[in-house]
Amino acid sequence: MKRIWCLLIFATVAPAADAPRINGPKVYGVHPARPFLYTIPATGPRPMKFSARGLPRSLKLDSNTGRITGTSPERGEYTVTLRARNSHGTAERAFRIVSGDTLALTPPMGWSTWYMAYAQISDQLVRAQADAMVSSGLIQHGYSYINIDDGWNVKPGSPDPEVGGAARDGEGNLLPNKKFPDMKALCDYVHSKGLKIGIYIGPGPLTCAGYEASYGHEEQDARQFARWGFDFLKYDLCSYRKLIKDRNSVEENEKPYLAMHAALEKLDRDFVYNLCQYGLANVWEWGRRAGGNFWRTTGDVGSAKAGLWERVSEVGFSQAGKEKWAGPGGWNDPDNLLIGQILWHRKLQPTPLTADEQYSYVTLWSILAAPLVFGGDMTKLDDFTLDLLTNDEVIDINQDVLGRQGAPVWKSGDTEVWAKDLADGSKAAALFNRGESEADVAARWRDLSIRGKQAVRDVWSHTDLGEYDGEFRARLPKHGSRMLRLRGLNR
């Protein structure tokens, strides 16, 4: 009965109010004089009308779609009041546009092809996933990137006519394979949905799956990506490993990423830059210097030799100690969210994680201020997975403008408490039980560096739990968690 009770608590989430709610980040970084695209994420019944007070003159808002387009304004900070209205009410939210040197002022949110298709991808698959990000409502909660991973271009030496052939044209420009007949048209399609689109390649001769990569063509490839209209680049180390003589050398590991960053900086488009480097030479210490907006700190979370939970736990909790290098513009990346329908044992099927493990997964990634990149099939989203991905109180903690990565404040055996300071002065706390049986876990005020009475809210169930003084204690199932927001009552 205890197990059933736990699941009911999490599943009984208050239904979305009919009045609009504006979601997603409260701050947005751009470079001046670049193409601008931002869709206001707002939930509530449609039709909905949008307006914006204080919008820079170089930008325009479509009042029906909530889509802001144009050219990013001159250097400076612009405070805009976003407004969404439907027949049930009106919502307003302050939104800060920072035009300067820094992108990704909050952790990027989106989706990637890899863990649902590996290299077996196509134009049609990407378009279908973009459609699903919109139709499922994920776009209304701040998810905005449709990222193409390995397998989009030519695989040298392949006998498969769809992916083999010449990797570059006579001028050395990258060619997509036959499953991607028109990359610019694909980018235009994704943009027409109010979304952004990402591309993948690596600094070595070949990608991880053996497709053409950028070695010796960095600037040329960056220009090609910009001509097509991409907004994001994942740069995956892969075959470049063979060119590194000393895997512990920061200089050798940093070199290819600096080269591509220099190429991206010359473009007339903004590119969020993901360093997929697997944590070599402590990439978290220099990833920002190499131009990265987020950097992989470990190997693939999907490379589980045992169970997926064991790998998620290993990767996620290993982020402790890396928090001082994360913040606005540069984030530690423990890899994607492998929930929903994913490739598991090379078959598209439901994640092997239990419900409690999935809550712990998303809770940990959120308090870590990790990028929220979903790895499952968006065309096959079930209600449970959709609820996990669209809890706006959880997303608010991940997207908090202060940009702090959460860190452990207490640990005993298999139980841990992590905390994250938030911009409004409140505190996020996550209680975890990594053990194989139920356990009591207490968040103590002295560990959280707070004092006095606190209003405690369970953000997963949208429930105010009451006023507590000194500690909050919960009994957690195996691999279970609770995520709280605490507000002092004597401030």
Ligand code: GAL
Contents of the next structure:
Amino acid sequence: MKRIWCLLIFATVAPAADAPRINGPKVYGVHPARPFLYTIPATGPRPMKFSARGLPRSLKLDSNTGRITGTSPERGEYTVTLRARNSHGTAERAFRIVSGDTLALTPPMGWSTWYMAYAQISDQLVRAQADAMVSSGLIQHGYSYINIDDGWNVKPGSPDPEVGGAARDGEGNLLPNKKFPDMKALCDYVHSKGLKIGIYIGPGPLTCAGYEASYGHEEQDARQFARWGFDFLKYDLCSYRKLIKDRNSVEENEKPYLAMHAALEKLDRDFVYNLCQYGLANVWEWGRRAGGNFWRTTGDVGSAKAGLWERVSEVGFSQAGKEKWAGPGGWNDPDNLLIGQILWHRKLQPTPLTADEQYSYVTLWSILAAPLVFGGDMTKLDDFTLDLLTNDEVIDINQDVLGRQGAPVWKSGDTEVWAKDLADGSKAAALFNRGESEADVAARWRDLSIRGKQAVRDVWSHTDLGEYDGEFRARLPKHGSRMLRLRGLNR
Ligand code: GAL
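So the form predicted alone is up there; where is the form predicted in complex with beta-D-galactopyranose (GAL)?
Starting with the chain above, the whole complex follows.
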């Protein structure tokens, strides 16, 4: 009898496995009176019905798609209760819309063309990838930006008829190349999927791959991007580097980024602004002041001379010490996630990283509160890569509203323990073994600045590991890691 009661209680309290779960950020920043698009990320079998309580009047929700559109409300904070229902149950989540001066209140999540295609991109490729962001389910976990990188416009002097020709029209407006016949239609298409779309250019005369850039046309180009309907700009220093006389001068390095920021501010659209200048003049110290929502802190992760793992760990672990400058609205960017099918040695192929290295990569980017920009081919996602990208407990740590960048709290030889404070008072901890053989790693409470009994949860496997006091110890494989969430029990 007792057992039946237990089962009954469990059945009513525990959410059914197939009940919806609302994922993604819990806070969303916009500027007032701009076009608004947010798709509620929710997992669970369809059909699903969405509703929202407390939605500002200027916004409307499509109850079938979960898409919120309209015009962002006047300055203020709006707490909305999002709800998703399917035949297995209902999920509810509080969602704060902050209409003010700051975008990217949590690290942006999306995808970029660069590491799967370099400059060999086209309208068709971008549409197929947008389709795949939806059909793979990535959109249901909070991925929302489809970012076009270098190679979309004209390459002055190129003999290739597809990318050569006039870079601007008679009025100086930027022209896309022949592989992008209608940029507005492409932006509309991506928006029609509930996603956002990003574009790429630089402040110099040319981009890194030799395509036309914005030097002398900054405002005009920004206006063109807005007319087409873009939502995001990656601004890549490249040839402007030669125009900087003192490479350590903050003023000189900041100038082109401030200029484009001023141009973006005048537009009637929200643009998330990504500074890409490889960490010059300690960009993390002034990237936010220059208007950046995230800034690359290093050279490319993909420019690995030795192995990819060596480069991933060099770039990722070197974010330590930069945590002071990261937070809501402005994030350190250690570059994209090179997992799944990526261009490697100029060929589209599976990432050379081992499974343990890939877990460590995503663990590190998540505890760092780094933007999660997938670099692989979304039309060729295998289950392992999809699982790595869509673990909602891992994403919750990345997207936590406190917006802390995790930092190392203990190091010894090749082993490290990192920690990140979370908004609900719990703590994320990541244990890493960067060495070439198995190692024991202990997360000690005194290093984590916590006390007493802790409920320890393994976030990757969604398993409660039990109560621990003083420390948690694990044996980690070569290049392996563990990500935990610890909740104090004696409060
Ligand atoms: C690099 C940049 C890469 C990619 C590339 C395009 O400078 O760091 O992320 O955008 O240029 O040519």
